[in-house]
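Okay, so here's just one chain, in structure tokens, the form predicted alone.
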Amino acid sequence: MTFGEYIREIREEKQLLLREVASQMNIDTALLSKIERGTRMARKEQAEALAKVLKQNKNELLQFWMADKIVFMLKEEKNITEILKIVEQKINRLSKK
């Protein structure tokens, strides 16, 4: 499942229109509709504002849309799972500083 295709069916979960949900974060219904088809990627901006109008833990949606950023970056890559790996090994140093 996509961050579009998650935040849209917590947003038909609660029963929410695309435009109120757009309105409530200040920005166009078109691109909200963009977001929840996978056609435009959310700016972190956007992902905590949509937690906060969907009444989400901020924390768990970010974590999603970070994932789904990161797929979008490396989809056209042939060696994804190396790339990965050499991003685990950077972040396990990181976190021993």
Contents of the next structure:
Protein chains: 2
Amino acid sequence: MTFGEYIREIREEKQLLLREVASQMNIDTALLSKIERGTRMARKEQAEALAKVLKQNKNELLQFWMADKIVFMLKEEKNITEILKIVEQKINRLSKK
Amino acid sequence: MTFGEYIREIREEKQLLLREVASQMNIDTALLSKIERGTRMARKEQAEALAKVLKQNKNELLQFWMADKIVFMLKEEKNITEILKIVEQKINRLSKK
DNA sequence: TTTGACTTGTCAATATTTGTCTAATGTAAG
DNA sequence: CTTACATTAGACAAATATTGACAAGTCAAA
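The form predicted alone done, now the form predicted together with a further copy of the same chain:
Then the entire complex follows, led off by the chain already shown.
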């Protein structure tokens, strides 16, 4: 499930309109629509605004948002698993210092 | 070890000058210097060119380069481990389909 | 002090991202 | 069928970010 699908689900559960949420975020309805459908990536501030408007845990949602960005980067790649292994190694070494 | 540190190491092993490698890549020496020092990110084509000039396995080097990009994104984050877990879950679900 | 290797700062050119507007599509009610 | 409203698509200008080059700088060895 992508970030967009996720927030759409929450918005619909709460029976809110795109228009309502977008207005609280100070963005155009069309933009929020695109974010939910994944044709546009939310900016960090927008992800935060969404957490607020949809009353979600901000850190959790931001993690989800960041994960989405990374998945998006990796999507086209061939050896995703291998790349993730390298990332983990690098991260581990970083945190040791 | 970052991508930049890595290619610098190889270049020095091979006793090549920045100037020589940069020229074969058709870029300015200064730019290659920045890439090696990590103040600039290589573009994909540049990473490929480096593989060629330094006679490294292209896919391997590109993996390393991509991993570096991801680490760079994550560096500032708080719950890196958690984010990586989410990424892996998402990737696993993607590959199942 | 000259030379050569490398680094740094700056800047214009380019490229990408962003947000909005308008028009289109979908849909449920009357 | 019309109307009304929600959502989506496309196109665009404006804002941002990236890129590569140049010139000037540091540094070390000769």
